[in-house]
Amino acid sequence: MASSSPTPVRFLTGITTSGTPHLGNYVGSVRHSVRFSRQAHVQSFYFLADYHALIKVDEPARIQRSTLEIAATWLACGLDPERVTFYRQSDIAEIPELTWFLTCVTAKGLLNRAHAYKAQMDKSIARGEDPDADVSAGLFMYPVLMGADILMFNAHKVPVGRDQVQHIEMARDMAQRFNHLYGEHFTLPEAEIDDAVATLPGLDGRKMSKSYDNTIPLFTPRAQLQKLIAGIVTDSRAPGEPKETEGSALFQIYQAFADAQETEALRRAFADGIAWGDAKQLLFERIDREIGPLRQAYDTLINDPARIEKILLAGAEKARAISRPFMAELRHAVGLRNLGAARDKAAAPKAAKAARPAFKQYREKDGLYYFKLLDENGSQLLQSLGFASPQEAGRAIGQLRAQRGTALTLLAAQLEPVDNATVRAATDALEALAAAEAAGHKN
């Protein structure tokens, strides 16, 4: 008896399009995520978080350039757009709508505890200003938008640095609250952390961040890479003096690229008093050995923006094949429903056996098995693609009967594309069919 395939695990990650990708992005997000995308039974979602960029950047050209650079980076680092779903956040119209749904169930007190919001307030207080002086509504609502990014695709795992774990916990809170009010619609996401590379230090020892202007651009030319590494802050210990690995930005960056044997060798060299210049040269050579082969692919991509735009638009269509039917399910769940359907149900005579939606399963000349969902008037709402056996088609029908709108999302790739209005009508029909069958069982 053949064993069934494991349920795919969904990984989702994004990078804000607010600047040039740097080594911290690479070891803390890009490399980590691409590795998972190549595993069997993994569904990966990658997005360019350009809505998030609007919170902190008011330079349109910078956001556009960053979007191009980050897309080229992911592709150069081995992302396969045929295998994964790779899209631009702003191309998914359902994300801001879901953000509003989540806003309506998220406690203000939860958002008050967000690290980014509290940090900005602390800065204002330190300057003797009103705590909310530099806080936009966008900054305050940032965790809700991030929650929508994650929950829209029911991600199981979200690769993040340890400093981002709070956002995943907040997304779980939003999902639980929504599920409590409207039924089980959202998967509760989990943070996926690699402690060795969760946070990479920058040139000055603080977290590598565009905000601190202490980054090492990922695909900077080789000579510039060497110059930047030479500028990493170290202490004043002379050659021959033992050096501490604890707290050393140079050592931490090396560790993020090296294997265990290489890391141990540098640890011994620190204890033996390696000169800082020699240690920096080792770091440069180790980074360039990994990044150098990717740089050529990046340069080719960055000079062909039309190709990248085409890839992103194709990815958006793959993403919306999931987000459109799922949003229709959520709209129905909160009460944004077809009023005509409600009137028709109310007007139906109770004594007569009312017509109800129905599935029709059949075989075509190509030898494959198909089904369609018809409404109570016999009009077609859904049409499947071909299945190899009637059992496979039957299982899909059973899933639609049992899970209704949720199954529309899961089975999107096995159905002919439909627009939002049709998805809403199909969701209503499946709910009506379930209600009619439940009533029949009771009678």
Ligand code: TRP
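If you superpose the two forms and keep the largest set of C-alpha atoms that fall within 1.5 Å, you have the rigid core. Here the structure is a predicted model, which means the values were calculated and not measured. Residue numbers count along the first chain shown, from 1. What changes on going to the form predicted in complex with this ligand:
- After superposing the rigid core, the C-alpha of residue 13 moves by less than 2 Å between the two forms.
- When two forms of a protein are overlaid on their rigid core, residues whose CA moves 2 Å or more are considered shifted, and residue 364 is one of them between the two forms.
- Annotation: Cα of residue 391 displaced by at least 2 Å between the two forms, core superposition.
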The other form holds:
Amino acid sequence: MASSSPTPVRFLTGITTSGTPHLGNYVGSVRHSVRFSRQAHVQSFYFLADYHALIKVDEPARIQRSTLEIAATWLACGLDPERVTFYRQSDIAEIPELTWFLTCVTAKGLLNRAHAYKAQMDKSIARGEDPDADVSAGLFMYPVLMGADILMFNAHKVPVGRDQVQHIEMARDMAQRFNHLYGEHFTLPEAEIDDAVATLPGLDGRKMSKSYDNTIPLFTPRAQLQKLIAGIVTDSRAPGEPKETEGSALFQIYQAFADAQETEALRRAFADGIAWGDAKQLLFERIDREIGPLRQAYDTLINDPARIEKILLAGAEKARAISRPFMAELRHAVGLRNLGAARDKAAAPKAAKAARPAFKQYREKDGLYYFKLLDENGSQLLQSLGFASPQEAGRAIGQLRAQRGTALTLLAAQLEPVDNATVRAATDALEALAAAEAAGHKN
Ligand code: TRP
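So the form predicted on its own is up there; where is the form predicted in complex with this ligand?
After this comes the whole thing, all chains and molecules, with the earlier chain placed first.
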């Protein structure tokens, strides 16, 4: 049923801060995500996964530089930090804490099956080394850290590449296990795979990736962009010879930036035997038309790291407004609790009793049963005469508790005589006692 303000769907995605953004990242993720974040009824969380970067990078300067470059890239490409929650993972102190909670509900056997860790082991095995040779405990635990990223903000959807789907499924497992043990705290996340998003070929025709060293940095200076494009591999067909679009990295990259009409025009040019040099010039101009204005924004941002720092800290505050209270809830759920509060609760009736008026029953040497009413300081307000049985004394007390001031008059014959001031004080004490007991029952 349509509703005027549907609950927003929460999207969350992290970018590991281990490299320099390249055209492949732009086409495959940034461009699409920024556009997407502007939709109505979408609440997005974008974060710089710098804890994840520590798993693969041990150069501090590179982590810092990459964090700056990726943050500047997202902002230059139009991510609006007012509209989305844009933060740095390591600013959220609750993430490592949640990671531990999840670690304790994650089967080791589940982590044994993680692709990222198995791929690393396979490499070692292929080299004839110990399978664990290049596996840090961080790499092994990577899916749990990622689970904490996702579950902390109760994301519904996590846009990822196919290689990350297994991690989202693991996060679901963790959420289910935790919810089963401690109550419904986590939303079960789903992977959102966008197959329409292109993977871009790199300079050598393989997928553009920093691991192949075939990338074109997104915001490389204009002259450098032109030079890199000139280096894209082509076949050796001469000018005038028809060119194949199929399998041409140049054509595919062009297509990722051009509209249908422009693409069609280049297809015809290929058939008509355009020289590779001219085709490269067309590609350069087309990319620069889109990237040029963004590059200007990027250059301004990257030269003002303090501004980026400020934006990220503001984003962290926004994120922690969610993570802080949520973590407090989770701590309580698992039993990490304020002991003082527990004591107060258990001891409250006793402590309160000591500080409130009280009846005292006792038997005297004459064999009769008596009672006294004491004020909160233990001073005597009323003194009964002797009763033949404790039940009779108890009944009189019950009447005083129930009827307070009125009972004082009714029971006058069974009490030691009191002056008016004491009647008032005793009445107040009986009222206070009734009120305290009523409040106590509510607790
Ligand atoms: N592991 C992801 C990658 O390498 C990055 C990442 C970290 C992430 N935490 C995340 C992605 C949470 C989505 C959700 O691409």
